[in-house]
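Below sits a lone chain in structure tokens, taken as the form predicted on its own.
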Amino acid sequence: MSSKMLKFVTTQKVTPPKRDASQRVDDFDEIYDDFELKTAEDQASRCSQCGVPFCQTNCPLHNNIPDWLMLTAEGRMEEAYRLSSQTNNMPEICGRICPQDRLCEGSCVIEKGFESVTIGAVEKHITETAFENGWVKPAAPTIERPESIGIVGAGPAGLAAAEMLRHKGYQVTIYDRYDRAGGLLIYGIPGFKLEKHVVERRQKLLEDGGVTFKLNTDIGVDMAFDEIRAAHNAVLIATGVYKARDIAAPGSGLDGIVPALDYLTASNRKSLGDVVVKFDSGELNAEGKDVVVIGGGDTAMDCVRTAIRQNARSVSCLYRRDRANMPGSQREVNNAEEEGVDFKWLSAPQAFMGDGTVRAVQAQRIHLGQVDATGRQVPQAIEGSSHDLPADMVIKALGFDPEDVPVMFGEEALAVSKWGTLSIDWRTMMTSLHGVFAAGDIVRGASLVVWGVRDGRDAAEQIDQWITAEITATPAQMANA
């Protein structure tokens, strides 16, 4: 083992420099700086190189974390990048936005008194160093295959699958209904967590590697799903889930109550220089307003921190459980508190008050009761605890459900689960339609970017195996397929 490792006893955990809250709330730039080379090497050297690396086993991509930490500590940065990129198609993005406190860093076996290795920041540093030095290259397959793959959806799963298929020599076309590639990476996640040039850089890399993008193409409207199937040897559906969950409470139809994704998309488009009518009119702009965000996940954190940057008069987050039980990243909660967000723990909306336009949220306090079948305590309203919170804008960040893909695509034969996600054979990732595969949130439900990358990689492998089998199959085998 390298003598540079196991320094967690003598070297304290350090995170990348973070801009002061008073400065960072004035813009949408990322709040964390990159590590200096020496700091990255020092932090990587804190890895204990344990025999059973739980950081790796609890990463959806099973990244070779201990190995590329050791290579970083030894100053072998290009080798560290090569190893990192073997398992992850966008490590610079995962290093920025993955909830490491719930995944790799949260699984680190270093004793709590010494604190975990700063894995995410080192991962980001490795890949940014690789881009700076020209080590990141587009796909360059040794053999070009004649078969083509159509991918519906330019989010993490679709982009990851496209890159893997191009490495194998397939001709790949990505269709997306939006005008930019990236899905939630471009329109759902604010710039203070992920600056958009980082996503655009990945798109260019794919284009340079031979992937064709057909944007502004809404399947079922601009192009029939049958056309895509006819144009390609296989199709991958990776559309994600975008339908906002609603809340059943009196007054929920008042003006000023908006879905989180509509709000975040308007803000991101404005930052990208687009003309956004609903932003300019104030409908999706928090400036000067008392804002209440309902929800406790990372999308809710994105909303409250965006509202702060839009100069809202006040920003509150209403969540029915306590801090320890919220699903969002604790790192994001800390950042939001530093920036001035007021968290209303153990509170839930009861009704929305106003005459045509929302003016207040009637909330009630919550007690966490007995544990249910999911292992979580059941929120129970406390009688007589109703109180009003002033609100000119209410943002619903309650999660996302899948849209009705069979209806959207005009393909009723696409089977769906009881949750509305596409049903697949998990061994092959094929849907109920022959030669049509699915991956990402449209299969597993709203999840993390890293799971989208994992699913996209797995789908690419299954598509390759299926096409190879189809080519070698006898006519009788094909007839029985």
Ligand code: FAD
The other form holds:
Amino acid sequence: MSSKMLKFVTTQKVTPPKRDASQRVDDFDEIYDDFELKTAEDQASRCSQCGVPFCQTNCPLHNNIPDWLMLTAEGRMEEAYRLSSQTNNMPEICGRICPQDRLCEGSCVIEKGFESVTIGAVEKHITETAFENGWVKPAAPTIERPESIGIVGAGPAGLAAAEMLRHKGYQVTIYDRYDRAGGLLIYGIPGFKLEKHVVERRQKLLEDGGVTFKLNTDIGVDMAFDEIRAAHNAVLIATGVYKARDIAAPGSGLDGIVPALDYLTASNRKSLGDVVVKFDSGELNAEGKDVVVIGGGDTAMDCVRTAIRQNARSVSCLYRRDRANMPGSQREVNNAEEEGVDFKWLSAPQAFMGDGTVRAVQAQRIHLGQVDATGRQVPQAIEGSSHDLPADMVIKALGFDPEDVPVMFGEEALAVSKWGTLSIDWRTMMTSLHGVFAAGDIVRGASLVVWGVRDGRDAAEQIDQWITAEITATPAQMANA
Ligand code: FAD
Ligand code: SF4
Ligand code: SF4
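For comparison with the form predicted on its own, produce the structure of the form predicted in complex with this ligand.
Every chain and every other molecule in the complex is listed next, the one we just looked at coming first.
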């Protein structure tokens, strides 16, 4: 083993420099800086090079973490990049926004006594170094294949699949209803977690590698799903989940109560320089308002921190469970607290008060009761605990369900699960329609970017195998298929 490694006993864990809260709330730039080269090498050298690396097992992409940490520690950055990019199509993005505490770093064996290796930050550093040095190249297939693949959805799942299919020489077209590629990477996740030029850089690489983007193309509205199927040898559906869950409480129809994604999209568009009428009119702008965000996941965290940056008068987050039981990453909760968000744990909305426009949220205190079948304690309202919170703007961040894809695409034969996600055969990633595959949130339900990348890669592999088998199949085999 390299003498550079196993330094966790003598080298303290260091996280990347984080801008002070008082400074970072003035803009939408990322709050973490990149490691300096020396720090990245030192931090990578803390790895104990486990024979059975649990970090790798618990990374959805099974990244070869110990090996690229060793290459980094030895200063062999180009090799580290080559290795890390073999298993991940967007390592610099995952390095920034994976909830590492629940994935790779949460499984790092030195966590207990010495605090985990900063895997995500090193992964980001490797790829940023690669971009700076021109090592990141567009796909350049050795042979061009005549078959074409249509991908509906330019989020992480669609983009990862597109890159893998281009590497294999397929002609790839991505359709998206938005005017920009990236899906939730561009319009959901705010710039303070992921600056937009990082996403645009990936799109450009794909374009340079020969992927065609047809944006502003809503499949089912601007173009029929049938047309896509007719135009391509195989189709991948990677449309994500966008139907916002709602609250059934008195007053929920008042003006000023807005869905999280509308709010975040308006803010992201504004940062990208677009004219956003509902932002300029104040409808989707928190400036000067008392803002209450309802929910405890990543989306809620992104909303509270966006409202702080828009100069809201006050920002509170209402969540019916306690801090330990929140679905959102603890790192993001800490960041939100530092930035001035007031968390109202164990609180739930009962009604919304106002005359046309919301003026207050009537909330009640919650007690966590018995554990239910899902293993979580059931929230129970505490009688007589109602109280009002002033609110000129309420943001609903309660999660997302899939849209009705069979109806959206006019394809009743497209099978869905009881949750409305697309049903696939997990071995082949194929839906109930011959030659139509699916990947990402539309299959898993609201998930993570890294799972989208994993699914996109798996789908690309399965599409390749399926097309190759179709081409070589005899007429009799095809008749039986
Ligand atoms: P999406 O990213 O949703 O992309 C789907 C694309 O399909 C979109 O571009 C959409 O316009 C397009 N589309 C949909 N229907 C059609 C149609 N009919 N025709 C054409 N195009 C269509 N994950 C993390 O790992 N870390 C985070 O910090 C994190 N933060 C998040 C913050 C927010 C606010 C949200 C909402 C999610 C967050 N996630 C995070 C989750 C992550 O963004 C998603 O799991 C991931 O983007 C899913 O990828 P996808 O490719 O399946 O779908
Ligand atoms: Fe960790 Fe995510 Fe990178 Fe995997 S992709 S090593 S989970 S940061
Ligand atoms: Fe290194 Fe931690 Fe992974 Fe072990 S679990 S190989 S120490 S990063």
